[in-house]
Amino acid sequence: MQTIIYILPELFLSLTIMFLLMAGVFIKKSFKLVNLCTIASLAFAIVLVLNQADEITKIFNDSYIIDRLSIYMKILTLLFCIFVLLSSKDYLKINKIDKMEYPIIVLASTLGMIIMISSYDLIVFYLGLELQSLCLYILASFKRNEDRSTEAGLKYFVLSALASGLLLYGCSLIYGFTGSTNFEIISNKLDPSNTGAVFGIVFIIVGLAFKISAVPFHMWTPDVYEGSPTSVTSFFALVPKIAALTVFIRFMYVPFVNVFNQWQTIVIFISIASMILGAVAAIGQNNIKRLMAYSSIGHMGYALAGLATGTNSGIQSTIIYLIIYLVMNLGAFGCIFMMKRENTFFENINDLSGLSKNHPILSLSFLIILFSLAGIPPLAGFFAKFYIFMSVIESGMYTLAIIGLVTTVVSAFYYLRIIKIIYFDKPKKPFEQSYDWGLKVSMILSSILILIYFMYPSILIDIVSSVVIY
């Protein structure tokens, strides 16, 4: 019984897909109590994580672990599962996407992240990991009617489970030359001489480097966030982030951590090359999804760079720029979803031309956000890139430090040539008036907290600092 306490919100997400695929079959046009019941049950199941025990708890044979920092990656992903529903669902009826199964599959998918979250097993953490990437593969390829979508699923299944087989065989090695696939007894058998296992370790990074898409293994990035449909490619670029970045902190401190110095120098390969590709690549960019991947790209590799350090400060100022990385995100894709004319989305640049003269509003939320990603002070982005650089240099990596600094330079070019071709340019065609007011909620509360954030930059540091216990 104790036990089941411990697993409240995984049991909940559980029953509540099963019971939502039945229910959805017998009621006719059924996508709009079913998109209030998941989002309903997403809320509920964050209150179930809130009542978790705050000390570290290790269930079914220590392979499940609840601790602070499970708790508050399961509230950041159901919370900002919520937001992406919320905002999409103008998106889902215009393109006639709205169906039942979408926000189910969208439950399942996070049911799988909140058991990566917590595993501390090879096993349990497989499990999890395949239960999101199966219904990825869907969510992708969901309008299947269209090419690019169709394209874009085919694409991330095959290059996905290339993939998950080299997690795989990564995960086979450690248990074969370790003995184990719990986690704890994994970092007590691991050490430098063991051979196998640290050549384990490579295979393991790779899988997880495709999944946060890390270059470089980024190549199904831009295609699958162009082809998706938008709502699709929202949640893409915010929820998986979160249990594969969690992950990503919990395998290199926990089982690898007697090997950091093994692991050390691929991570900050990746993250010098995440940076520098994200920060290049994008320049060329037409495609406004395609641009926001590669500054995904980016984006991660600074979040890597943080981890990389192998200090307390460096966890925590990863998982402080991974929160403010989604909420400019989620600001970024409200913005998209408001690029609608005559029930048509645009995706291209340019049909942002002279936007500031007809939608103030949201031209003004496109500045923000923008300026944002682009580390500019004194908003939110440049304090997330800040705590990086800092714990970076704190642990005398300073060759990452300045290609950090250079590429955020880099990068403000591609950003700051949208904000010229909205306020600059001649006008276009105005865009419709949205009044999905879940979409101008999560617009403008992003906007907001990314604008006001400097007036109290602390609250994420003592929030993170009580939550992380390496």
Contents of the next structure:
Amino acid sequence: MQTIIYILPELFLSLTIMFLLMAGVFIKKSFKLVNLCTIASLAFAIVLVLNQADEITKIFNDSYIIDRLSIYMKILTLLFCIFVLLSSKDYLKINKIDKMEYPIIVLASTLGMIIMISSYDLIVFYLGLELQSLCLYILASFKRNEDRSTEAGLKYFVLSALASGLLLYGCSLIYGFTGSTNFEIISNKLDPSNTGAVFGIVFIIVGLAFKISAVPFHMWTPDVYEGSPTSVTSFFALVPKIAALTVFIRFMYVPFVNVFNQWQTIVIFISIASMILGAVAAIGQNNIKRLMAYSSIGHMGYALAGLATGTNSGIQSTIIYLIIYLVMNLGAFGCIFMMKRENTFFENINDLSGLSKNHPILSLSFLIILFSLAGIPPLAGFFAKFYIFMSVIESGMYTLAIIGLVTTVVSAFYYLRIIKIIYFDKPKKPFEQSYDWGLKVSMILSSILILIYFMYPSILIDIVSSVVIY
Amino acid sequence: MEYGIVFLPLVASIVSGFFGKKIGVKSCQILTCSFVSISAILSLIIFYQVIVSGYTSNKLIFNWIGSGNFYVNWSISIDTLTSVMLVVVSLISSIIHFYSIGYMSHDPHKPRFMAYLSLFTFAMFTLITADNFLQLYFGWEGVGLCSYFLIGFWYKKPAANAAAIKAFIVNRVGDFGFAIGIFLIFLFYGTVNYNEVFQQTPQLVQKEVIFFGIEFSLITLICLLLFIGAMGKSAQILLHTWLPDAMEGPTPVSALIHAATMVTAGVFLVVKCSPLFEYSQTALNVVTTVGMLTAFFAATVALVQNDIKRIIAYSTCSQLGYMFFAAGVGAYNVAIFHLFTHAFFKALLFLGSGCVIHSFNEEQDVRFMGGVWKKLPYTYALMVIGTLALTGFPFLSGYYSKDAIIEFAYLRGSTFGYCAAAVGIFTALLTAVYSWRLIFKTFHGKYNNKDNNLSSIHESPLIMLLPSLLLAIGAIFTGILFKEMFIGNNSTQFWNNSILFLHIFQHGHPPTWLLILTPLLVIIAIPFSYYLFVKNEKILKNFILKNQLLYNFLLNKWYFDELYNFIFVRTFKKVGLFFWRKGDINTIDRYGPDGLSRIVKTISDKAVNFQSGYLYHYAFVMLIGFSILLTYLILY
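Return the form predicted in complex with its partner chain of this protein as a structure block, the form predicted on its own having already been given.
Everything in the complex follows now, all chains and molecules, and the chain you saw is the first one.
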């Protein structure tokens, strides 16, 4: 029974889900209440996570781990989940999808992610993954009377099922060759010369790469990002990435650490392909959500580059990159949420034309966020890339660094193009000014964080550098 | 006090340049004029101290560069030579600041103009107060830059832009030589500080270096290179072509920069480096020759020019030639004395011609003037005083300085000296003729202007006449007042080691005929010119008709511009066009930025089309990717 104390946040979240579901069913028009309760319970879950002992604890026959990495990542997940819910409230209301199920499904998916983050066993990991995936399918097609949304949900479901199948097959291969599902035992027994086991690794990497939408398993991303309601897109772009990347790190450095040479080339390949595609394909986009999809593909490529180094500093730079990526994307989606006029939301880049004339402050935050995404100093996005390239170069992988730099330059083009449209094109009709406070807060917060990061970069570095995987 | 002199103009310039619109035109003018005037007063105080007590100082502002054993300070060093220059620059500059208020009254960019003028003054001060070659070079380039700004001040006029660029590029040729000179100094002396360089010079006299395969004495080579810089800045023959064109700038600029101060920087450089030049007779001979040639050449060209400002510009060129050959024969103090007096009367002439141009509504051609001396009595009087001083009419300033140059050249006793004296006398005659031609064409004879009615010709405002009056007083009295001090028998005491004379002049008197000859020629030239240009123009016309070739040769300024155009400008243009069209556009751009962006665009289009929207395509791509990874791992 004592171990229960270690899974208090998870327990609390599951109980809340059930309770809210019941409450939502019996109380009519309960979206507001449920939404509020969801946010409050997420906040409370953060407190619970923070309360956990600062030591490495393994429970349930070593199938569940609580360490620095998992604590930080859980906090990030919960925090950004709150921000996403806060900033998308208006959107849901206007698009008439403010159903009480929405926050509950988000909550359930978050629970799945938290389990993924802490998992130390193939089966636990798979349970968490499926919980969050199932919720995501529903979310993608949440606007069920609209073709695009249902199409997105269906595409995501089918492709995700394929990826899950591959992943599960990999898990069973690994289990077959090592005789255990536990990460630590796998790590000890995995033999690099065993082709079957290496097969299993590739299967698992493919499944994970699908989750973080890395090339060539990214095909779902643009379509799902574009088709889903924007609130769901922002959720897709932010929260599942945290869990997926954490699991990626965990897999590579715990069970697969002895086959480093094998998976390194795969990760490098995926990373380079993602960086190039993210940079190049985004140029031809007109829909800003689609553009953000390619942008996130590219960013995941950079994050993987840090992971591919196989060093602690590489992992730390990846985590820093992830955090800054989250902040930037939160701001960017905040801006997209503000593109509305007479209860219609706009998604085309051309709709931003001349924004600076009518909305100077919004344009300024957009400018800051886009410059940061492009990696222009002294904004946070520059430092994120800087750390990645530094650790990559320290590991002597110059080709990777050079390709990364070149793609950064190419990708700067499409960010700058948006800025050009905002600042130098003919103004259109102004957007509505009535914003929800949650949206405002998350946007201003992210812009300011990006802007002032360079003054105290040491805070983030100090926190992250306490994360040591091996 | 020294800090005030140097930095007040800079402050005024920054304020009126950057905040001109905010503080208004009036306050800009008041600010710049008053600040420059204050530094003029301070300069006069320092000059007084120098005269009375032989004051010298070297105030360090900060260490500019310290790299290895290379130390350069930023400092204000004052000695006799510097104080003389300070007085000239600050006085003329403040007078011209005031004059500009009137002259530029119709211009919309007054704050900018005043800012440039003040900035120029600051740069000139840093040039003359330097205690090392590098700071000198900074000031040298600074005044060049301001000159560029001010020549091209009316940037909407294509001719002004062309002239500005020409001035800049021609100066670059000179500055290149100058820079190499400074490099050589650092290479062999290990320092660029005046004092250390000058102290080491006697030990390095024997040193030989090979430059372009020719063996030179080190000192000679350095002097020649420095002199190339001086030739560029002071518009000596071969590098003179920019000065006449520079007259496209506003007239106050011509008066300040292209007559009184900046163009004399070359003379200042040669005099300042007298401790170097004194050890190289070759270099001195070159200086003398170039000076002589310029004096003569410019005077002949000035005879036939028709633009009032160009005539004075060539006259400036010619007078600078005088200064150089004075320095070349070793009479540095006389060169500075002439620089001193010339600043006043030449600035006066320019301001006078500015008044004339102002009265004639921007007409500059002397052929379209004439007969207005009664209409413009003050301007007329000022111009006549300037002309008398320039030609060396007895007891005006030019008489003392120019005749002294000729006398000293004669006293030198060498072939070069005699030659220079002869050229000097002949040029003095030419000077008188073209100067009086200018006066007679402008003020006498028939009224020839068709665009403006005679009755509309009006005298310039007081704000333009008063500054000119101050200069007129200078033009009359500076010669007689300062003669004894600058070039008298005891002048070495005054110069107080700021100029080195290896060979003290034996103050023997030149023969009386020489003393009388020049003034006599100058005086005779007045009625002669009057007859030629006013009374009986037929003689002149016949002469021109008979000697068309010579006339055209002079009118086209000895075809220097055409020659340079043919040799340099067109060749460089061809080379430039080649590199631009073939090299840049067709090679670098085509395969570089343009090509790359085209490739990226193509790939991008492909990638967009790749996203077909079909589920089975997506699944296929995933599986293909998966298979590639697997195959790779199995094979390697």
